[in-house]
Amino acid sequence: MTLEAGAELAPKTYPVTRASLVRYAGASGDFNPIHWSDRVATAVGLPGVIAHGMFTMALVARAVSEWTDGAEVVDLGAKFTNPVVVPDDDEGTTVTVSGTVKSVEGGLATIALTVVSGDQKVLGMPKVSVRV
């Protein structure tokens, strides 16, 4: 794995179904209906059934594994403003990770991410530095 400063790193598409959801909760053991349940998701004020937010999160680090041929994650952080909203049906929808690496010192490279559901950002200053 070589990380140069200023490299795009190519976008990484994943799909997430209900069924990718429903899965996620049986590993995860977070089973609130905000998760599967459109009546209880849009009661509470959420435009549909979302994806679990460390779900979200797992689809950035299988990106960056796959970025840097499983590179030692040091940190990983970002904030969650908005949603990744699944619909029920076959398709599902998709969430894509994109990255660029703003520095390589001291052994770590920092990665810049942007990740995207449809249009929209779902995550708010996305980073992660992995030992190289």
Given for the second form:
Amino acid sequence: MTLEAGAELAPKTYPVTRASLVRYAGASGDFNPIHWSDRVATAVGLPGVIAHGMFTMALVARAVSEWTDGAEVVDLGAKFTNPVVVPDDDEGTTVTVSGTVKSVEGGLATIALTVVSGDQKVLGMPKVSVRV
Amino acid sequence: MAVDGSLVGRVFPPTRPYRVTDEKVREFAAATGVGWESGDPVPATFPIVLAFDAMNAFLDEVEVELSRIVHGEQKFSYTRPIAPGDVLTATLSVASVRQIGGNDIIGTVSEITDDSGAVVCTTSATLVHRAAEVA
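Right, and the form predicted in complex with its partner chain of this protein, after the form predicted on its own?
The next block holds the full complex; its first chain is the one shown before.
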């Protein structure tokens, strides 16, 4: 696809359940118990089990890949500013990724992102550059 | 216990060589809801598998419990895409240590290199070590 500066990319919403976190833990090797045990999560002062920040970032990479037909990612980064709290029920929560193409130059497209769970932004200054 | 600022600049030993396989990439992609086929691009956050290994070794060394770590920031900067067949290692160095509100804010950089020694990806992480509550 052609990416042009100013283009708005259709928001992508992905479900996040406890099962997603268990599966991601196994695939990534990140077995931090704050991502599967309410007991441990609350003991360290979190509201409950939270998604791996890297799971949220993986969903960002997924959205970018879907928008760009798998364009080569050159840079990807974000701050994890608010936790994605995942309740222990069948619905869990969702993460929605929206993007705007900021610039296309030197063979790279830079996309500014907004990543929310519910009404809350969960990533700070999420940014990605892909080769075009 | 606060993490010692004298760690800044310390370079940890490289992780053991890791061979990227179709099966592992498919498993990782599936965990993020992506149906991955051989030949598809490797997910951009895949190197976290190696970087996380390097971080665990670092946390063991500084005697910090993983459950007290919350991820603050992560960045990936690629020199070239990763592909199945690559044999990669991660070498973690400590870039910064600060204390804010009783928490340690630890900046790390992991260089992911292939078996020729060429850097494939540099990934930086900010780790927040949450202080234990005062009893």
